Structures are given as C-alpha cells and as structure tokens.
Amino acid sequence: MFEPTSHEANLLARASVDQCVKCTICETQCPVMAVTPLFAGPKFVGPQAERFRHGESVDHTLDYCSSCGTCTLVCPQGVKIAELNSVARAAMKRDHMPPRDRLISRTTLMGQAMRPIAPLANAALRAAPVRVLAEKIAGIHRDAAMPVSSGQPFHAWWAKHQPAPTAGPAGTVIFFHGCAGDYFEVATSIQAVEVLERLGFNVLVPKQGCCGMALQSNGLYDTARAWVRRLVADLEKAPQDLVIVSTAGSCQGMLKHEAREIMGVEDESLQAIGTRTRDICEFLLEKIEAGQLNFGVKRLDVTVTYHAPCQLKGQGMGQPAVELLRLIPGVTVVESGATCCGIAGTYGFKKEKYEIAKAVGQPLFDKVKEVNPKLALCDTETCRWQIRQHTGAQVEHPIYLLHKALGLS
C-alpha cells in the first residue's frame, strides 16, 4: 500500500504553506520554468495548489518539476516548496508508476548486473541501436548520460586494501561511498580513501547498501524508506562515536534531509547518522581551519570550473570544495554560477524530459567549455555524468585535485 499523501507524509512542510506570500521569487529562480512552458511553476503547483489537495495533485504539470530544491532554498518565507511538490507528485503517480521509473531507481541492481560483463555492458550502452530500442521500449532517452561500469566495484578494491592497523595520528573516520561510488564512480571512492589515509586518518568502510534516493525522487516511498533504514542499520554497526565522511553528495542529502523532510522518517537512528555525516571537503576544511591537519601539497597549475550540485546547496554547507581547492598553490577555481546541471538524479534520463534537462544545464555546459574544456569538477555522481555527456570534458569530484596535489597516483 502506498503510504504518503501530501497531507500526511510531512506535517512540517504542510505547516509552512500559509507562510507563502506569493512573492514569486521561487518562480524567477526555477531552472525548469525558465526553459519550458510545460511546468506551471513551483508556487502554482506547490503552496498555492496544496490548499486544494486531498491526496491528489490539482495540476499534472507538477511531474515536470525536477526536485532540484532551488525553490525551497530561495524562499524568503521558509516555505518547504520542493518538499511539498515531491510528496504531491508521489501521490499523483501512485496508481500509474511507469516501469521505467522503477527500473532506473535501482542503482545497485544496475551496478550488480553490469559488473560481470562490464566491457560488453558499457559498449551496449554506447551503441545507437540499443539506445534507440531502450528509448522506444523503456522511455530512456537515446542520448541521455549513462553510467560506466568499472568492472571492479569499490568494495572489492577495499577487500584487498591494506589500511593502517591502528588509528592514524588524525584519528579514525567511517567512509560512506554510496552505491554509485561503489559500482560506477569507483575512482572517486578510492581517491577519497587514499587522501584520508595520507592525511593521517584511519578509515573504516562498513558494509553499506543504497540510501534509496533515486527511489524517493521517483515517488517509490515505501521501498525508499526500507532502504534508507537498512543503510542506517549498516552504518550503525561501525563505532557510533565516529564521523561519517562521504563523497556521495546526494546520498548525504538523503540521510540529512530527504528521508526526514520528504518521506517523514523520524527515526532517532536516522537523525543520529545524519548528524554525524560530513561531506569530505566540508570535513577536511574544518580540520584544516582548526589547525588539526598538516596540509602539505604540491603546486598544480590548473584553472577549472566547479559546479555546486543542488543537493549540496540544499544541505546549507556553502561551497567547502571551492575553499579547500583554493588552498592548493596554482589552482584557480571558477564557480559555474549555474543553478542546476539539469540531470536532477534520474530526471534527465527520461525521454520526455531529456531536452528540458539539457536546456537547464546549457549555461553550465557553456561555462565548462569556456573555462577549461578538458576538466571540470562537481561533487555528485549523476551531475558528473550529465556534464561529461554534454561537454566532452573529464569531470571529477573535487577530491581528484587534492589527490593529485598530495602526490598520489
């Protein structure tokens, strides 16, 4: 049975409706509304429509909301617009969920399926006939960015890795890689562990599953709740006095924000895990500023565009990656200034939304090509896939440059 309705799943968001003064700031900043008339706008389908809902949306253009969260972020009245819209859309889709949305929500399943046949699977996802067929049958756009399987998942690398047997001089941390960081963005996960160890940390990597973020964004709340609770239980098996450091920006958001404020998961264990979770750049910058790390790095002469993804903006941490990278001699970081890359998790994969996602991200793509067409930086996995697809650049997590500056291969 489908659990939430727009009235029940999140009382906090519902209570914020009457704070809306119809200033339309959210609509002036909405990246989707700026590029298509198919979306009526966050105010109209959000707080304005919420007053008339009884478990169903009153405006089906709501499905074109990308859930980037910009509306909530810019609202001067504190209205939980994105959260209201996410819950209402889930209710709207509960009786006609496309099989495609169920399929692309399961990153771990995709990673496990591709792993044994990685070269063949990667080649198939690049083959035009296969992609045309996938578009016609499953509704996944033929040109949408697709993940690339590394063949060896991070957990297999970790099983062979020889970490320090005791805590390093900087202490011990737990590393949370996320499912995309396990199967697709494996190099980022490895680089993160090597950076942490080089800086004196002993790293623990407990068994961990998917956070359910993609499920939540596609309205599959029941399964997403079960998955995030299982992830919390996995992370709780590690020592509970340690900081959890992560390179998975969206997954951090699920633990710190999405599960509670959208799906209504009020578990004390989730709150405890979310409170202990830190973005890796945020964590390292805090340690450096507190004088707790010996930050000896070599010079890197590079100018690079950095794009702050929507999920990190929603966590209210600022842009720690920019501040951290500017501590490396010779590195010039140019902020993208773009609101969103357009991918919005799985939004940009969908046939009917691909062109919208591309138009949303175009200012970012242009910036990358202008500043450095060979290299760009972004903290979250699907955003990197989107930027790579539309620029041809090598797009890495910010930890990539720190890894190089520390002399790690």
The other form holds:
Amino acid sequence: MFEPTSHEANLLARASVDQCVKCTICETQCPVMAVTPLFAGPKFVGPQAERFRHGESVDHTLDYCSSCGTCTLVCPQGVKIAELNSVARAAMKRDHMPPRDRLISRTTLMGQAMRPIAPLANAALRAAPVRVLAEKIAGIHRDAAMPVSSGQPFHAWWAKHQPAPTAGPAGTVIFFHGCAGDYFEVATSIQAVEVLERLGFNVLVPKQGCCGMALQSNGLYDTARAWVRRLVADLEKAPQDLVIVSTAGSCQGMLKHEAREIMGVEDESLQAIGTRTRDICEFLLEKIEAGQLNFGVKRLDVTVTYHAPCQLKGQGMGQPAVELLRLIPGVTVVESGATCCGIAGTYGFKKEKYEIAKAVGQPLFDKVKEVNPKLALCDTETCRWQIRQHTGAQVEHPIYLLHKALGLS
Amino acid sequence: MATVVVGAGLSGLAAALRLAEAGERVTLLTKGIGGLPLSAGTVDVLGYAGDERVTRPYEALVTLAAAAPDHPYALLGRDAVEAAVAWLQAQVPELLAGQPGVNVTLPTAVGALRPTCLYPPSMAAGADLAGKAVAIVGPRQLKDFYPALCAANLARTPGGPAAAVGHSLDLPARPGEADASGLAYARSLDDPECRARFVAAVAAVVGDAEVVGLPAVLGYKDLNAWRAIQEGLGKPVFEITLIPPSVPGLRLNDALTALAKAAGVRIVLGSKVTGYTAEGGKVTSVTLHQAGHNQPWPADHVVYAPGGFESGALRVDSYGHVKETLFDLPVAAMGSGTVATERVLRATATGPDTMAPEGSAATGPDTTPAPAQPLLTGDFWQDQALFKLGVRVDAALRPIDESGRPVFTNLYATGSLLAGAIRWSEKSGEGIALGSAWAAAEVILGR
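Given the form predicted on its own above, what does the protein look like in the form predicted together with the partner chain?
Following is the full complex, with the preceding chain placed first.
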C-alpha cells in the first residue's frame, strides 16, 4: 500500500501525464505565472517535474501555485495538471505543515468560534494591532480580507422558516449551502431558499458539515477526506432521488469531482451525491431552457460585472449565471474576463502570497471599478471577500439579482 | 434553431462566430483552449504545390483541386475559401494584413522563409527583405530564440536579405528571470516603461541596419506596442514567430473568442464531448462529460471541428489502426482519385520504414487490393499517408460512409478532421479550416 498522499497513490492524475504534449497552453493562462517569476509554471512543476518525483519533491516553486485549477481547465489534452500539482504540494508540505495552514483551513471552526462573539470577533479582525500580531505569529497577511461573521447562522434562520405558499408544485430539492453559507454568507443562503420556493420548489435542508475544501487546498488530505465523507453521509440522509442544489460554488465542485480527482476518494456514495449536485444557476437555467419553469421576473435596470470563480469554471459547465441573469429584462451582465481573483481559497490570506494574489486579481478589480463600482457578482464566498476588499463594492452571489427580479427584495 | 459547435480551434471559432452573427443560437463546447495559441497567427491558404512555392494561392488552389479531386479544396472550391478568408480579415483587420490572393514569405525563427497569405501587420516588414541589410535582435533570456542562427540562415536563403546580423541582448523580462517564454516578454512590453528600456537596448546594437527583426513578443494586449517600438527605433521592425506559446496566435485566439462571445456564442470550456444521441439519421444531442455528471446538449445541427491527430480526435494505435474517437466516423484516405479505407492502408503498411508492426499485413479478412502505401515513411519530406487520413464529407460537409451516403444528415465536419490534405507540408491548414467552417455555416443557414 502507498501512503495516501504519495504520488504513487495518485494514479488517476498520473495516468494523464503522458497526454501532455508540452504545448504550453496552460502556461499562457496561469494567472500566477503572469504576475510573478517565483512560480515556474504549471507545465514545469506539473507534467514535467512529475516524471522525476519518485516520492521526492523536485521543485519547490510549486508552493506558489494557487491551485486555481485554470491549467486543467484550459488543457486541450485532458492532463490533470492542477490535480497533480495539488498532490505534489501536499506531499512536499507533509512534514512541515505550517500551523497557520492548519488553522485557516477550518472554516466551520472559524465560523463557530466567531459567531457567539460576532461583533467582537468582527471588530478584532478589523483592528490593526490584532492583524499585525496575526501576521507576525501566524503568517496571515495584515490586509487580507477576513470573513465577517453573521450573528445568526443560516441554520437558525432555517429552523424557524415556514415554506412560502408558492413552494411545492415544481418538486422538491435539497439545498446545500456549505459552511461559509451557514456562518458568513447567510443572506445568500436565505435568498436561495426564497428564490427556489418562489419558483415552485419545495426545499429540504439536511444538517450538513464542511466539505473540507480548504483543508484539501492546504494539503491536509486525511482530515479533508474524513470531512467530505461525513458531508456525504449528512446529505444522504435526505431522500436519495432528489437534486442537490447549491450556492457554494467551490464546495459543490468538491462533491462533483475534486474529492475524487484530487484526493482519490473512491466512494460510491460520494459519486452518487456528486452526480445529483447542481449549481443553483445551472439547475434553474436547465429547467427554464427545458420549459419546465414559469420564470416571471420584473425589469431591473442594472449593469454589473460577473466574475466566474475558478472552481466554478473548473466544473466545465460554462457560465450558467450569465445565461440566467441575461433572461432578466434590463440586466446587462459584463463578464469580468479575468482568470482569477487571486484569493484561491486561502492562498491570498498568506503573508508571503498576499501581494501576488492582489496582482492576480488586479484586472478584475479594475473591471469592477469601471463597470459598476457599487455592485458585482461572483458565485463563491472567499472570492467575494477578496473582491470586496480590493474594490469596496458590494459583491453578491448571482442569486441576489434573481431574488430582486422576483420581487423578493 | 440551435447549433452546437465542438472544438475551439480556428475552424470551430470561425463557424461559431459566422453562425451567431447570422442570428443562429450557438453553443461551443470545447475540452480546452483550441490550437490557435500554438499557431503562427498567420493565415496559410496554400504555400506549396508539390515542391513549388505558391505565390497566388487561389489560382493554385484551383489547379490543385483539378489534379486531386479528393483534396478538401476540391470539395470546397475557390469561392468558399476566398469568401471565408476575406470574412476573417474583415473581422480582425488589426490582426491580419495582406492581400488575400497573394502569398508573401516571412522569416521563421530559424531564418527560413515561409510562405503565407495573411499575417499580422507587425510582421509586414519581414515580407520585403530582398536586398536589404537586416538586424535580428533578441534577449538572451528568451527561450529558444537565437538571433545569430536566424540571421546566418536568412543571409544564405535565396530571396532573403543582402546582409543579416544577429545581436543578443542582456535583458530579462522580469528581474531575475533567466529563462522566460515569449509571453512573459510580450506582457512586459505592454508596459511603456519596459518598452522604452527595450527600445534603448535594441537601438544600441542595430547600427545602420535598414530593417530590424525581433521575436514576436512586441506586446500582448496592446496591439500597437510594436508600432511604438518601431517609432522608437526610427526604422521598420518585423516580428518573427517563435515556438509556442505563440503571442500572435494568442492575440488572434483572444480576438476571435471575444468576437464570438459578443455575437452571443455560449462557450463551455473544460469538458469533453464523449457521446451523442441520434434518431432517424440525425444527431439529436451531444453528451458533455461535465464534473459529476454527463449533460446532454440538444442540437439541431452539430458542427464537428475537433482537430485531427494533434487533439486526439483521430487516434492511431500501435497496430496502425486509425479511429475517429467520438462518432466513430469512417476514416478514409485519399489518393489518385480512389478512396482507400483506413484498414487497407493498415494492411498494406509493411517494411522497416513504416510505422505498422511487422506481420500486421496479414491480419484479418479486411485486406482487399488497393493502393499500397505505408502510413508513414522514414523520409520526412515524402508523402506521409497518415496525415491524409481523416473524415470524408459530401458537398454539404457531412461525413459520409463508404457508399458515399451521409452518416448523419445534420452533422458537419470541418477543419483538420477532413481527409485528403497534408496541411503542414502544403501550408493549407487555415485555408481548409476557414473554408470548411464557412461552407458548413452556409448549409446550416440554408444559403
């Protein structure tokens, strides 16, 4: 048996190495390589270095890869470049995992710890001396965007929620909000439920934990595997013939493919859950295009930048939010055209990567400021924090506009 | 009506854009970014007819079509190719200069002269070097570009400059970067300050050269960066295409992708089309292998532009068996007016210089007498039959079976998938890609 994080164990990604024809398309799109020479690039540290690894780490610039996944997305040959690099980095960090990386990857822990003392915790994370201390001790950059805890978590709202009278005729769906959607981006989760109910769906929300995404991106695979399996078990408690609809743009990707393709979780239950999982915009658009939804929306005169996060693009479904929002009369959606916002999960929080993450996101920040400096849209939580931090704009999940167009806010 | 285009190379992008601007609802599905960033950013129509270098590609195309009735150009005809090339040039005039019916020769990175038809304006001065004194200049830290080699070869190439001298500069793209790609340089030269440093360094070495050849890194997003550099130097400059990543190819890819999006094409990047459904001789949907599940994408028409061997759309196994990997379309080779099926070629491939393993000639009952030709021969410049393999189509670009009937009535194959041409030696790749995309769009639009 191989070590679970060993390169040998990562056969799925390794099998794709020989597909690489060294065409360099991944390098042309890598957002990190574009702004710093510190990262030797996805092809170099990926398919090329992989041949020399045999259990050893041969290129340490790999640490500067943000795991945004753009390389895999754009590869015309199907090489799992990002997956290879993720595993190689996990192996590289194995014996000297910074305590910081263990800390910031526990989203639920942060949410739970901050919630009872939300005003205090939020204030502390805004206070300069606290942040300087955090940078010195923990290596979390003093200016990095920190989540804002919402006093009331989504699950508390849900416990008191009465279904809208419109819910039911379109069928029943399971709602997956992710842990950031429970503790930090609570409004998004509430809007999603209200939109689904208005459009006729009966919504179920099983108790659900964290998918382990942040642990995975920091190379803490063992815990991440346990967490994603626990989440699968949570979601399985709801009826197993229902679609799982999600506003957690990256966590849904963990269920759909990342747990298997990066961490090698081979599990029929996971696969069954992944097959039923849909992004909320993907789900609604498919229903509308199939003529199965009565989509009565009012006019909204707004021009807004939409940024498709890397981990949403990585699901290979196009940009359903763009198509969906364009069905609302008066709405002009401007695609950001940017590869990545820079944050890449927890990458941009780190002291040594903060400036790189900012440079990666700069074209996006400029676009937001140019198109509509007040409002922008993006499907994942940490990306929204990053865009808010660097533009000052209100940044919302795309469902926010649909919620408005349906007259719900 | 909804059209699904599979593939995002030049052919797929052109078909999608053409259809969308005519009002069709178009979705473009592609596993990754297409081949344009690997291309020279030029449009070849026909560079060579046999060993002869072509100067008037449209006229030569007519001659070729008459002599080789199975060549894609015989099927497409001059008019479709000419219309398609003119249309593309009108879409991106800032990226494609040149006279559509006339070839020029441009210097390559190793100092050969390569015929092409349309080319970026930044390369124009390279088309007119005869009798001139040329300087070839490039940074030492740029990967795979050797000014001295390029200059020495250019100077001894018939039709080349009177004199050519190479100069290498010590000029990293970014501080501390010892081995940078062309793209890293192009990005830095988008910045006026870096450009000024570059101009000063080049000016210091070119002496009294009349024309200056530089690697094709003169700006990426800023399409006027090369003009600023030319102005700074006070003499004509031209870009020389490098090995991938090719900045001129990227510029063209970005421009066409943006135009397609603006015209309403819905682009789905990152998933592979792995199957299809059909009914009554029509493809009703293609199946996209998305993360987590397979998604059917319904279609009234399917333009299939997946590329050839390079992309994996055509696959040859170690027995010399060639397959089209999605629809399992019949793979045919062309030659001397007769159609040889793939299995015939395989069966007749023998000898130490061929790629078919020994003994494979005797396999199976498929062997029928046919033009004997190995798939590959040891002589690079020989006619390589493997690359003529591909999908045979009817006049409406629909793949046909051995009896000449369309396999599906609403499936159109375009680009490198088409049988009958050796694009890299003929220099006909873009002309075929564009002409076939154009012709398929005309059929779908009912014209």
